[in-house]
Each structure stands twice: as structure tokens, then as C-alpha cells.
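Quick heads-up: it's one chain on its own, the form predicted alone, in C-alpha cells.
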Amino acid sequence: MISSYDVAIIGMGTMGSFAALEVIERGASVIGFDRFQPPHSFGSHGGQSRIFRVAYPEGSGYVPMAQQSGQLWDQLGERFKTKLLHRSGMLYMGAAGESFLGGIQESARVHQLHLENLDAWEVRERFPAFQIPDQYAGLFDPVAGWIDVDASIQQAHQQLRLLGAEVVLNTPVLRWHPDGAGVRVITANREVRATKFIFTAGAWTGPILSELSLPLTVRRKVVTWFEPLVPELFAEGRAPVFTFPENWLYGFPIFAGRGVKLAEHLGGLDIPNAGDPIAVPDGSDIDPIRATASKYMPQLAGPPPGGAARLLDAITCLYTLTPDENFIVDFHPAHHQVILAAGFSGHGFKFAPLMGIALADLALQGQTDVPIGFLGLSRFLGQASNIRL
């Protein structure tokens, strides 16, 4: 017998557990399949902690979006008892007239965003983590942090259990195909159908929806966590969220005891498929990571050009981007009962709960009231969107 649900979900990650438990808080049915237990490292929310930011060079959209975020997530780390929005701050450190400092200021100047400008000596005095030049600047953004990755996906799973959503972890979604206004799902040992489908599967979106030929890249990332020489330089508290431009290179305060988590936005290996084997992080991905902190923060790692701090730990993860690294959020151009969101292109962790919202409501109303006309596929495919705002 065929089971059937309002909404089913390929991807239980990052977007896909915050749609369903979206979508089953608004009393509709809802099914959700990954091929893996989340959380994992074969997605882009591997590594424990995600940045949470809200000047946003990558584009003016996304700014009420992430203030929107920022509430969403506090109201969420409430209402599970966990905090899950570190509102640690985040210091973005440059050469001072530069555009990577310059993007931040814009987007703050844009929104009316409160940024605190500090020149090299004060970010030396105030977190002395940062050894900084005198020709670098500093930018605080006090309302920044970060976010607990996995025990955000554990609570939004522990949640959906508790109210009554079906979640299949571990098995791969081999079919699907249109059956009337509905979809049918296939796995190999079950067949359901739903009402409305939506594709949150990161990495693998691209094979599943092949007919699409979505012009997306699965890149290789490597994710490291250090053991600072001065460890209570980095503790949280004292130390905030951090990035200098070296290939976008950013770090988080220690916490959970792991060490100091340093990890590079820019660069990486694209691999053709996400399914082959992912070769495990060397001395090339982690040798560069080292020399820029070494280079800005000999109490982490010791003194340039090689520093001597102690690799606790490297993983890999799969970044899933766009051309224009801006998220895919529309319906199927040829299936009105099929969402997808896909290409969050390593920044899309931190809008998880609102883009719950938004699927959802694409899901059981047909449009939304989030911003996301600017994520349509047609952008892409050269049509109109799809999206109804």
C-alpha cells in the first residue's frame, strides 16, 4: 500500500528539517528522506558551527533576510531550551581603503547597519588574539556570531519526531516522477506519495533533478580546528567570530573544548560528482590555513611563515554554488507541485529557519511574503520566475 503525505522532502540537512518542521507545525503531513544521518559531512553544514553575519556584501537581499534570520534563530533556541545563535560579534579585519573592508561598509552604510570602526592598534588592544599590521582595519559587528550546526539539526529532528513527521534517514531516494498533481517517491524497499514535493538535497540536487542540467558546482572544502598556543586569548567571550581576506579565511572562538575552528570561504577542489570517494584533507589544504594565522595570530599558531600549532582535527565538506553564488529557491519550471532550493554556496546556513518559512509557504499556499524574487531560476533559464510574492 501507498503511503501519502501533503509534503514530502529529499534532503533532511539544513533546509529541509527547518521546511518540515515548518510545514508539520502548520498541521500538514510531511515525510522527509536523506541518503545520510544529518548532521554529516557531505553537505555544506559539516563542521560544527556556522557564521551568522548580517552586513552582507554578497547583496542588499539578503540583509532583511538575515536580520529576519537572526530573530528566528533566537526565538528557536528559546522555545528548544538550546542556544543555537552565539551572538559573539564578528571582527572583520583588512588593509584599511580596500574593498574587502569597503563591501562591509556599504552594506552597513546602505541598511544603517551599526559597525564599530577600529583602526589596527585598537583591534590589538581589545582582542589581542589579533596581532593585525598597522596599515590593516578593523570592523566590529556587534549583533554577528555564530551558529551550533548540529545541535540546531538535532532539536529541529527531535522536534519533528515528537510531532508526529516522518523521517527516513539513511536511504536514498532512487525515483520520482509526477503522478497527476502529486509526485510519487521511490526508495528500495518503499513508494509514497505526496501532495507537494520539495528538493533540499544539496550536493546531490543536481543528478536528481538532471532534466533541469542546473548549472551547479559541488566544491570540496576543508574545515580544520587548531590548539591555540594561548588558548584563553581565543575563549569565547573573549574572543569573537573572525575573518581576514586571504582567501576569505574565518575562525570561530574556541568551543566544546575542540580547539579553534579556521577554514578558508574562497578556493577549494570541484569535484564531478558528489558521490565519489572525497579525498581526505593534506598538508596542501591545511599548510595555507596555518600560514594566515600564523601570519595574524601567532598566539594560535605561532610565529610566521609556518607557525607550530597542533592540527587537532580537519574534515571535509561539500560547498554546493551557483554562478553567481546566489541560492536557487522556485518551483520545477514544468511541475508546479515540485519546489526546489538548492545552491546555497556555503553561506546559506545562517537563513535555514526563514527559508523554512518560505518553502513551506510555496508548498501549501503557492507563494510567500520572504523576499526571495531574487533567487528565481529563471535567472538561469532565461524565463520568468515562477515565484509569486
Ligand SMILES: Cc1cc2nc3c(=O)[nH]c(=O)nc-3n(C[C@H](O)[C@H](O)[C@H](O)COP(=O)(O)OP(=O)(O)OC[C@H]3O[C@@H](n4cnc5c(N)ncnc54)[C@H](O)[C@@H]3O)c2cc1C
Second form
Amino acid sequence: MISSYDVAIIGMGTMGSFAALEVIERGASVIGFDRFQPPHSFGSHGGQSRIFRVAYPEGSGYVPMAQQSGQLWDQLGERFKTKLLHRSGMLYMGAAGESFLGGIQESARVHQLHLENLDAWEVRERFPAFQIPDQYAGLFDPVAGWIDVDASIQQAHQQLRLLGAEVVLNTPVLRWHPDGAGVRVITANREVRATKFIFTAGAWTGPILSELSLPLTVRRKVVTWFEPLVPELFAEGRAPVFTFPENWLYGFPIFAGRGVKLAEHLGGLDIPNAGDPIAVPDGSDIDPIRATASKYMPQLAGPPPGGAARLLDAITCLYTLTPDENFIVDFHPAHHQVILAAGFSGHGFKFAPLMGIALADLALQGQTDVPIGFLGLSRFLGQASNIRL
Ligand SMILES: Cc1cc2nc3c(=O)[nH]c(=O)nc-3n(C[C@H](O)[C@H](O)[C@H](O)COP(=O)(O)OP(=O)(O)OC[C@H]3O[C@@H](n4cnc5c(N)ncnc54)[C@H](O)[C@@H]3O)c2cc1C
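Same protein, the form predicted in complex with the named molecule this time rather than the form predicted alone?
Once more the chain from above appears, this time first in line as the rest of the complex follows.
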């Protein structure tokens, strides 16, 4: 006999985990499938930590969502008795008056966010890890910080099991098809029926929803960890999350003895499919990161050109980008019982609990008060010309 659920979810990584949690907490039955065992490093959530920030030059619509998400992370941390959001603060550094800092400042002005303006001397005094030149400046956001990715997903899955959700791991969904008002979901050894179906398959979304020709690009990104020459300057409590304009290099204070994590938001090679073999990180990935680090953080990486820093680890991770780098959260245009959330474009993790609420709302109520109007699929309909409406 085929089991039936109120909601089935494909992809129990970042967004699927929090959508499932929200669904089951509202009393509906849920089954979630994942092709791996999250947290893992094959998709988009690998690499231990993610930045949480509220000033958002990428778009005004994200600011209220980030503020609400911050409260949700704080509440979840208390509930799970595990700190998930570390409000270490975030320091943006760059040449005074240039667009990199200007976009952050403008977002803060429009949304009346309190950011501290620091000149180069103040940055060096307060955060000696960062030896920026005199013509640079800093913007410090005291409510920003970073999220513990592994703890977040592990805690969500643990809670799901306690609440009776079915979480089926190491089991890819192979096919799905509409079944009357519901959906059939098929794996290698099982078929289930669900009233609603949520797609949170991250970098694998394009192929499994191929009928939509979604404008998604999968990009290989590299994340590194370095052992600083002076570790105490990069300790939690002493150093915030930080960023520099060169390729948007960003980094995190030392956590769990793993060194200082550094990565670049810009750059990276596009790959045809999430499941394709991915080149392991090499010098062409790591050298530019090391060079920028040594320019501004000699006590991490040694003086330029940055030969001294000891690389502890380097992994790859996948961005799933939309053309405008805004997310897609919407109903399937041809099947109202199917909801999709994809294209989180390298900045989605911070919103996961709020996306969970939005997805549960769409699945169980058919609408949501979460302000996701600007994330609708309709903005790409011209490009996805074979969508049936
Ligand atoms: C290097 C890097 C740095 C980032 N930094 C930040 C940051 O600082 N701040 C921030 O907010 N965001 C950041 N992001 C973005 C954020 O991590 C992603 O937006 C988010 O993790 C996307 O979540 P997801 O649920 O779409 O994908 P995932 O978390 O990858 O989940 C998708 C899941 O679907 C599963 N799946 C796929 N196909 C199937 C199938 N057929 N059957 C079953 N399961 C399937 C996969 O195994 C996977 O577990 C970063 C991303 C990367 C790669």
C-alpha cells in the first residue's frame, strides 16, 4: 500500500529541513527525502558557517526578512539549547567613499540600521587582526555575525524525528508526477503520495524540474581554512565576521579549532550539473585568497605576497544562481500543489527559518504573509518560455 502524507519534501538540506520543521509543528504529516545525509559538503550548505547580516545592498526586500530571520535564529538557539546564530558583529572594510561600502551604508540609511563608522586607525585599534591602509574605512554592524550550519541542520533533523516526521536519507527522489490534486513521489524502492510537494533540492533543482527550464546556474566555489600566525587576534569575541572588496573576500573568527575560514563571494567556474565531478581546490583557487589575506591581515597570512599562512583545509561548495541573484520561491506554474524554493544565489542560508515558514504557509494555506512577492517565478517567464500556465 502506498503511504500518504500531507507534505512531501525533496531535499532535506538548508531550506527543506526548516520547511519540514514548520510543517510538522503545525500538525501536518511530512516526509522528507535527501540524496545524501545532511549536513554534507556536496551541495550548498557545506563549510561549517554562514554569514548573518542585515544591511543588504542586494535588495531592500531582504532587510525586513533578515531582521525577522535573526529573531527566529535566536529563538531556535534557545529552544534547541544550542547557539546557532553567533552575533559576533560584522566588519565591512574598503576604500573610503567607494561603492563597496556605499551600498552597505545606503541600505543602513534607508532601513535606519545602526552601523558604526570607523576610520582606518579605529579599525586597527579595535580589531588588530585587520591592518588596513589609512585611506580605508570600516563599517561595523553589531547585530550581524555567523550561523553554525552543521548545528542548525543537525538540530532541525533531530527535532523532526522527535516530532514524528519521516526523514529518509541517502535516498534520491528519481521522479515525481501529479496525481489528481496531489503528487506521487518515486525513489528507487518506494513510492509515496502527498497532498503537497515542496522542492528544496538546491543545486539539483534544474534537472528534476527540467520542464520549467529554470534559469539556474550552478557555480563551483572554494572555501578555505588557514592557521593564523597570531591565533588570539582571530578568536571568537576578539574578531568579527569580516569582508574586503577584492572579489568580496570574507572570513570568520576561529571556531571549533578549525582555523580562520576565508572565501571569495565573486568568481568561480560554472558547472553543467550538480552531480558532475568537481575539481578539488588547487593553487589557482587558494593563491588569490592568500594574497588578499596577506595584504590586510599579516598576522593571519604573513606579509605580502602571502607565503607564510598554513592552509588547514579547502573544500568546494555550490552556488545555485538566478540571473538577478534573487531567490525563487513560488508555486509550480502548472501544478499548484507543488511549491519550489531554489536559486538561493550564495546568500540564502540566513533566511532558512523564515523560508521554512513561507514554504509551510504556501503548502498548508496556499498563501503567506512573508514578503516574498519579489521572489516570484513570473519575473523569469520570458526566459522560461515553455512554462505552461
Ligand atoms: C561557499 C558558500 C558560501 C555561502 N555563504 C553564505 C553566507 O555567508 N550567508 C548566507 O546566508 N548564505 C550563504 N550561502 C548560501 C547558502 O548556503 C545557500 O543559499 C543554502 O544553503 C541553499 O539551501 P538549499 O536548501 O537550496 O540547498 P542545500 O542546502 O544544498 O540542500 C539541497 C538538498 O537537496 C538534496 N537533493 C538534491 N537532489 C535530490 C533528490 N533528487 N532527491 C533527494 N534529495 C535531493 C541535496 O542532497 C541537498 O541536501 C553560501 C553558499 C556557498 C556555497
